[in-house]
Every structure is written in C-alpha cells, then in structure tokens.
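There is one chain below, alone, in structure tokens, taken in the form predicted alone.
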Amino acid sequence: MAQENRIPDPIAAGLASGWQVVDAATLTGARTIEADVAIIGSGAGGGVTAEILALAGLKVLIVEEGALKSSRDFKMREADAYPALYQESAARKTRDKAINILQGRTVGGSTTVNWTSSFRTPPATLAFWQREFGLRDYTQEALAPWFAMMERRLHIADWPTPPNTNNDLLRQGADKLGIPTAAIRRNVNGCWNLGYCGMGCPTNAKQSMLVTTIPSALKHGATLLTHARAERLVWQGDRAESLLCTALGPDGIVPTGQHVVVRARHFVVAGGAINSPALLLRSRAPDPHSLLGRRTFLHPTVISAGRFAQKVEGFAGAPQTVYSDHFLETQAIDGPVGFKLEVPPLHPVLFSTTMAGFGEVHAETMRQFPHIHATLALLRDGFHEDSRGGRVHLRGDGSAELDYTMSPVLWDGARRALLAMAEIQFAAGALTVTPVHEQARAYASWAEAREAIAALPMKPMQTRVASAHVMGGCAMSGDERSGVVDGAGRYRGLANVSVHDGSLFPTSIGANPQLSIYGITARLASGLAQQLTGRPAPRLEA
C-alpha cells in the first residue's frame, strides 16, 4: 500500500479545506497584507504565539522564510533534507568557521527537524536569571502551569520504548562509573521509532509546530506567508508601521524581484536567536546600551566516538532518550563550565562531516560506521563571568553572522567533557575511543585516552565544535541596562514590538531549549492576547 494511503497528511487536508496560505514565490506583483498581529517566524516561539493569538480572535499573519512542507516531502534522506529544511543547507557557521550551527528554515522552524528532547528550564537557570537579570517572576512555580499546558498540548511525556543501543551505551557506561542518568521526555504521538527526526517526521508523530500549533492557527483564520524574507521594520515614531519582505523563489534562496508589505497593529519577532537580532539590527531598532545581538549563546557541543565490537546502528530508533546532568549538578552554575551528556543520532552525511581526518583514515572510520557509538556534551555557557557568548553582526549584504569565540573557560569545559565521555565509553566496553579533534586518533584504553586528551590543543578548527541550540541576542531583563526586552517580552522603546523566541534568554538554558521556548512564549503570548483583546487568553489543549 502506498505511503500516501496509510499516513494522513494534515497539511494537504488543511490546504484543501481552505487554509489561507500565500507562497511569495508565486507572486507576480507587489502585495500588501494587513493583520492585527504579524509574527515573523513559525518555529517554537512563533507557532505557539500564532495559535494563542488566533484562538483569541485576532487576525494573525505568520511570515516564514522557508517553505511549507508536509510528511510526504520527508524521505529520510539527508541529501534532500538539509538543503530544504535547514538554514544555509545545515552548513551555517560562526564567523571564524569553527562551529557548525544546525537551525531549521521551514514552516515549523527547528521544531520540524529537532530530535524531540524536551526539558523544562532547569531551576538553577531560573534562579540565576532572577538573581542576575532581575527576572523576579521567572520562578519554577510561576512557569510550571505554562510548561504543563504545553506538555499536554504537544504530548510531551515519558518515552515507553527501550532506548536504542546508541543511547543505552551511555547509560551502561555511566552506570558502571556511578554516574546517574535519566530518560529524556519526548514530544511525540504515535511514534514509529524510526530515528530520522532530523529530516522531518514522515509519519507526523513528532508534535512539531508544523503539525500542531500552525495548523490550529490556520484553522482559526490565520494567514501563512512562505518564501518571504523579513528585511526590516519601518518605524513611525515609536511604533512599527510595517514590515518589508522580499519574495524568494521556490529554491528559497534567489529573490524573485517581488516584495510584500505587511501592516499590523503589533509585530512579534520570532525568527530565532540569529535572525531575530539581525532583523532588529537591519531595522535600526532602539539600542541605547548597545545590547542588541550581544550575549548570543550556543551550547557549544563536543563529541566523542567509541567503536564497539557489536553493531550500534545509531541511525535506527529514537535519537535521544538517555541523558546525564551529573556534570551540571555537581558544580556551581557560575563556576567551571558544566556540561550535559546526550547522544546524537548517527547518519552518514552528519557523521562523515563531523568526524576529523582525511583519506584512508577517514574511509576506515566510515567503514566502522555501524559499530560507532557517539556521545556529545552540551557546554552550559553564559553563567561564568568569562563566558559572555557571541555577537550577531550584519554582513555587507545585511545577512546575519554570528561572531562567537570559545573562551578559555569553555575550552576547559570541552577538555573535561572529552575526558568524561571517553571514560564512560570505555566503561561501556568500547574497543577504541576517538575524541572528535583533528589531532586525536583512536585510543585503545582509558589510560591512553586520558593522557592524550590532556595534551590535545583546545583550539578553533582543531577541536570540532557544533551546536543546534542558539539562544540570546535579544536578551530580556528587569533592567534596561542588561536587556533590550522586558520580562513581558516587549522590546524597550517600541510600543508595538515583542520578541517571542529563544533570543530572549539572557543565558543559555543548560538543556535542549524547545520546551523552555514553548512554555515561556505561551505565557508572553497570553499576556499579549489579553492586552490586545481585553479578554483572558484561551488555554491550549491537546
């Protein structure tokens, strides 16, 4: 039986029912669209905001640079997915080219391609925000109802299926060393346990914005504008009067020469923690303390690969189901940089471009691919006084670029993380362990690896660093001297502009950030809905 007959396609069904979707690639002339609220971006922040405001009865327009895809477009092929669904074909890099950044660029944003890991904002992070950034109402108790609402809405729950071997080896190795691990909660409903979440879910099981909040908003009268690049906001006094957009062709890259003008009572910026500050920089938004684009954080991620006698096949099964916060919880949040341990899914292109080496050495690594286990460490940046994040700049053509330099305290964390991961992998039975570093090789024992890793130079382009979590750049704070946005998500100095995405966060989260964005923006959007309508905002239901 053909796939199309077995798997419902909510996008196709919605379009057939009359959703208002405008593909800017098809426009043959200038277009003006008016709305109560224009939301720039359709990811975790934009999607949640769109549903809440549409349910509140407001006329909502969602502006997205990427394309509208559906499950029938997701073929579990990296060659198709990365160019179609990711910023810069999954090759977005920091200014020095030393860190690769994975971010979504499609309807649903990164939620369409993430690995489903769902954590509430850690209590230690919230306590730091209260203490250092004056966000006094960002307490566990105040946020708990919003996290609970979004967990119900997006089916975030314990994952009942045993972890795949890739995840279980992290658990086994950690157990032997007395390092506690736990299960990761996932936002899935009817998951087939395929393991290709990063290429878009072909069964609509992942509860991304693509299949949850965006369809709900469209069902309640919202309009979706795709293939539209938000260029800049136009001001009238202290108000945004309009948003100027460039129409992109079907490839999502080349402008068609057409333009769209969006007029709205209120604008919500939700383009992600690189594109949101870039839009506001291009728009010359007020920034009296030169904060815009600064304090942008990545969770710099280092990786360790272990080779096992048995097959691991890290490409099969739910990608992230086991984690350890041992190296976050056993040290002060503002002390030496802590790290969270998880495992990444392993697919040929992602694996081959992440591993170091050339020629026959690299070919041999790839021949071992089914036997490779990988662990990653997310460094919790933004808390130590010498971990101040990066800065979003504009290139000469106005496009966004992140200047992010690994500080000595981050490199110290990277070395400790590589040591911890190698020890865990040997404890789990690895035959060899290879830190992902240009000067590293496969080490055959923990003693050999420990000595070698201690001597490896921790430098850009030598130690491979990646990230799929970008936060900050439009930081919120109770004090205007440390945040361009206030605790309600309102951009200071502008009467009708809010920011609703991970760019709000004044530090990194210290955990995969999607649920933090869902819960916090649900609260901000509900406040905005009440302000614009004069009525209590609707609650989201599953």
Contents of the next structure:
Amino acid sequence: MAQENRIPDPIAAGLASGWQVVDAATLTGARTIEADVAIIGSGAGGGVTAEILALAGLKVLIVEEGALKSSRDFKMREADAYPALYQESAARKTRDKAINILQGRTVGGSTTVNWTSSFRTPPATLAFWQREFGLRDYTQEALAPWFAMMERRLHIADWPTPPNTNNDLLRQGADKLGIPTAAIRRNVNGCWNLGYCGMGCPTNAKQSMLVTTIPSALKHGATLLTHARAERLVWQGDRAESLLCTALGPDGIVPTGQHVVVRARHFVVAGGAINSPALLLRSRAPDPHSLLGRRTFLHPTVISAGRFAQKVEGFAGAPQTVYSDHFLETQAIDGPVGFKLEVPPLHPVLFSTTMAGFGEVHAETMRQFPHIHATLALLRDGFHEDSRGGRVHLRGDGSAELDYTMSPVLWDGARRALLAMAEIQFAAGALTVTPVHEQARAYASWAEAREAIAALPMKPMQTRVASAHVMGGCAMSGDERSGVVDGAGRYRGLANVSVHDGSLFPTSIGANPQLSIYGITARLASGLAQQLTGRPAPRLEA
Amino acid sequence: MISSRRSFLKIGLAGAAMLAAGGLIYRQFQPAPQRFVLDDSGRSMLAAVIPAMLGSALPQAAAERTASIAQAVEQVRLAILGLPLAAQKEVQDLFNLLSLAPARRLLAGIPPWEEASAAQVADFLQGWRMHRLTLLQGAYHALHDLIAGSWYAQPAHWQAIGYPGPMKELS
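Can I get the form predicted together with the partner chain as well, since the one above is the form predicted alone?
Below: every chain and molecule of the assembly, starting with the one above.
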C-alpha cells in the first residue's frame, strides 16, 4: 500500500508504542475501569480537557461511543464515512424530521469530520452572555489568551491558498453588491487542499482532536475506551459514584450485552449538545428549575444552489474558506434573526439528498453537479426573545432526540437568507438559482427569484433545513434560575460533575463553534486541573 | 391519475391513525429493537419507487435497467442497516405499512406495487411530498434520501454526473 509509505499514521504508531485503548466491542465479560477523571466524549470539549488533565498528572479515562479510526481508514467515500463517523449515520433528525443534524461520532467527535472553519466567539455573543446570563468573566479580554493558546496548539491561522471556485463565487457575488467578505481561518498543518474534510482527513493535516490532544493525552497515560455508550451516572448523595456504559459491537449499532462500570473522582460530560443533556436526563441529575435539555440551539441552515456556465467543482479544494458576516453585523443581535454566509463542500450523497425533487427534475439537477455553486446561511439562534431553541428529550428506549421547531422569527430569517443568497449568486453570474425548497424551481433571473422566494411557504419539510452545529441544553449561567451549570463549568447541585462542550452555551454562537469550545473548555479544564491537583494547570504548547 | 390524487385529499386523519396503528401492530410482534429486514413485499415496493425517484439516472435498456434496480434495492437495504436501531424500526414500520394492502391503497393510492404504473408511483411520491400531514412528508423524505443517497454513493454512478471521485492514490 503506497499510502502507508507516504503518510505517517500517528494512531498506528501510538498503538504500537503502548497506548492504553480498550475497544468495548471486544469485551467478553463485565469490566470496571477506575480513573481520577472520566471524560464522556472525545470531541472538541473532551479532547482539550483530556490533554490538560493528563498533562496535569491526573489519571484520565476518555469514554467514546464511536470507534477509533485513523488516516488509513479515511478513504474519502461518503458511503463509508457517514455510517462510520457520524451520529446516526449522518441522518440524525429533529423530532419532526424537518431538520437534518450533522454531528460526529468517532474518536475526535465532530472535529474529525468538520470543515475546519475556526472563529473566536463573536464579541457581540459574549456581551449578550454577560448581560443576559450573568457570565461576567466571559469577556473578550479574559478569553483572548485561551483562544490564543488553542490557536497555537491547533495551528489555527490564515490559510494562504486561494479559495476554490465554489468559495470564490460567494466572494465575487458579494463584492458586486458591496457586501464585505473575509477569509476563514483554518486548523490545518500541511493541508493538501483535497476537499474531503467531512470524511476524515486522509493526510492528518486537519488538526482535529484525533491527531492532537487525544494522542498527547494517551502518551501521558490516559486510557481511551471506545464503542462504549454512556448510559447513566450513578449517584451517592451529591456525588457521581460511577458511570454505567453499554458496549456496542464493531458496527457501533447493536449492544453486545456487555457493560463497563467506570469509577472516578470527577466526571466531565462532553458528549455534545444532544447527548450530554440526554445522559444527564437519563441519570436524573438535579434540575430544580426544569432547565436541563431546554434552550438547545442550532444554527438552522438554509441553502441556495446556483448553476453556472463554467465548472465550479465544489467537491475539490478546501471546503470553507470565504464567509460574510454582513447580515449578522448590520442588525441588532436580539432583533430580526441574522445569518452568516458560508459555502458547503458538494459531494454526491450530500448533494443528492439535499436537493429537492425527484424523477426527471432530480436527475437533471444531478447531471449539472460540476456546474453547481452552493451557498448556505447559518441563522443565529437564541438571541431574539422568540428564538428559544428546542428541547432534548428521551425516547422510550432512552435514546436522545431533539424536539425543535422553527419559530416565526427564524422562518423570517430563512426567507431573508434565501433572498440574499439568490441575489449574490445572480450577481456572481449564475444562469439559474434554485432555493432548496420543495416548492421552488430553478429561476432564471434575480427579479423572478425575488418574487418567487417572497411567496414560498416557509414551513417544516417544505423549506429544507440542516444544521451542523448544536449548542445549549446544559446552559451555564451566573444565575441558577437560568443555567444548570455555573460559569466554571460545574453542574449545580453535584460535587464532582462538570460539563465541557457546546451544550454549555446559553445561546448559539453565531459562528462555527469549534474554536469557542476549544478556548472556553481549555479555561474550564485548567481551573478543574488546578482544583484537583492543587497546582497551576499546564499550558498547552503547539 | 386523478382518482388517486383525490384519494390523497380524503385520507386525512384516518391515514395518520392507520400509520400509527401499523407501527403499533408491528411493534407487538417485535418487542426488542431489531435490525431492519427487507422482505419480498418491501423489495417490490422499492423496485417500483426507485425508478420514479431516480428518473433517467437509471439506464433505459431493459436488462441493464432490471439489474440496476436490483442493485439499488440492495444498496438501500444496506443504507438502512447503517442506521441506529430506533431509526431502523421506523423505516421497518413504513415499509410494512406500504406493504399492507389497505394502507397502500388508502395512503398511497396504489394497486399492488408490481402492477403500479410509473405515473401512479410518481403521483404517490408527489402526494406525500406535498401532503398536509408532516408524518407523510417525513416518509417521503426518508424514501428520497435513502434512494438518492445510496444511488449516488456508488462509484459506478459518478461518471454520469461529472464527479471524478477522490484521488485514487488515497482512496
């Protein structure tokens, strides 16, 4: 295999060097594992926390429901990647089935499959948290050193390569209309500009948790438990005494019948903003104000497809490199819902399932695939008083589901976003523009599209909505009546449970959340390390 | 196909109740979460729906077309087996419902799948796609995404849409 010769595989090398990795799928009997700190989830929050606590000298156990994969497993094929690396085979949906949610489920979590976009938490978002949620320490100044540390650690920097055509068309169209755009910073090191970030990086260029913090934690003595579904925490008074896990088979779907009991001094919940509140709900964690699982936010995302005379080839080249915050910054944060414009990568499965229609219309759309430019708008959820997010609840079998309904203020934002995107695409020279909506078709001019979009019913299942960012559900707040977690990430009413992931956020971020999770959880984990060891926490190095 | 369109408009809540009851009846025989099973009637349904969903993406020549549909049925089955058990059960309920003669006639306005014309199947899909019951719209989306996604996941179908596929040396 030429690949093994050319691309070093840090996971294979680490395993050969003696990393402690337990694949629960292989267990044939009950197992108990003890640690100082058990971290549930290995994504942006769990990965950062694992490295900081392991470097502090604590015995760390990382519990992950997905599998440990590495560059040699990433073959850039959607058919393999979605079932292996995503929650619910990339088909996780809201309760009403109207919104498709992309979240990772593998070692590294969503960081293994995200599109590398790296933004610090917008100052307006932090100001809102200080004002509305009493998070007085969450100032730009206080967080800046933590963002800077994680940017160094994860190679987050300007990316010098010119954008692919798909991204450049957003820039060109916006330029023509006087709408400012800027370049997206990326967490890559030696990127080949392949365009397959969503299927796992085959060259280890993306600085996900899989190739950075988790190998470092394992090198410093942490244990990784994979194929283990965290079922519930068991309480003894106000302390979590243990965590019960169900072992899943190698397919990650069917339980093997084996169980793992995890005992630890401290538990960090970092399963992402659907699974974390669900674990705490199954565990019946204290929730005197009925907040747990509520105010779970998305960036509801609407999509517009433009057909161009020239080839766009949205599958080739770094996926997200140009953005515009024009429609976030030109209006009040708690007024009509604003949106961020970005460009998604286009691959056959993602594209064919996203584009509306069937039969001849769909077949014809697919034949135009190389000429399609797509742009998307992420709606900033959770700031307007009628934008209150959804609620994580448990199905009969205990699995998690997000009950989330688009409010009228969000639908209003969706319509304005579809209008803005169509206008930009026509300005960039699109021959036709198709808003992704069951009742829309390809429109041949901006005038025609404007009239049609103004009349399209904004309704679930008719307007296609997706989301790759889930936030909230275990909100932190300075006030116990508006958050189950305090500003230090500690779960209120429990002595030894913290939450370190996007479920902490009391609103959506209004930007791709990975760097917000890295910076904020680095600060929380450092505070926790100091508390548990009595010594200053180690600083992460590049 | 005007008569089948009318039957759509009439079903309303009775249809929803039936869809729910179909799941309920099924679940009584399947107490524990089970993997999805594609039986003969499910295969017949897919063999009728796949050509309507994919249009001219399917080859026209008879022998090649038959083989393509059979492959597509198998790819859909595999895609369903990659879903969590709770989702597999929902898909199983939908397939069982569409196999049940009264439900198929009432909810889909379709004769036995083997006898349904292309236009009847297209009418059924469009009816569910625009149905006022979101339950049926969701079922349409499930069929759309399973069939389109598993078809275009196949490297054999990439050339037709101008997709070169990933770099050979790494894939």
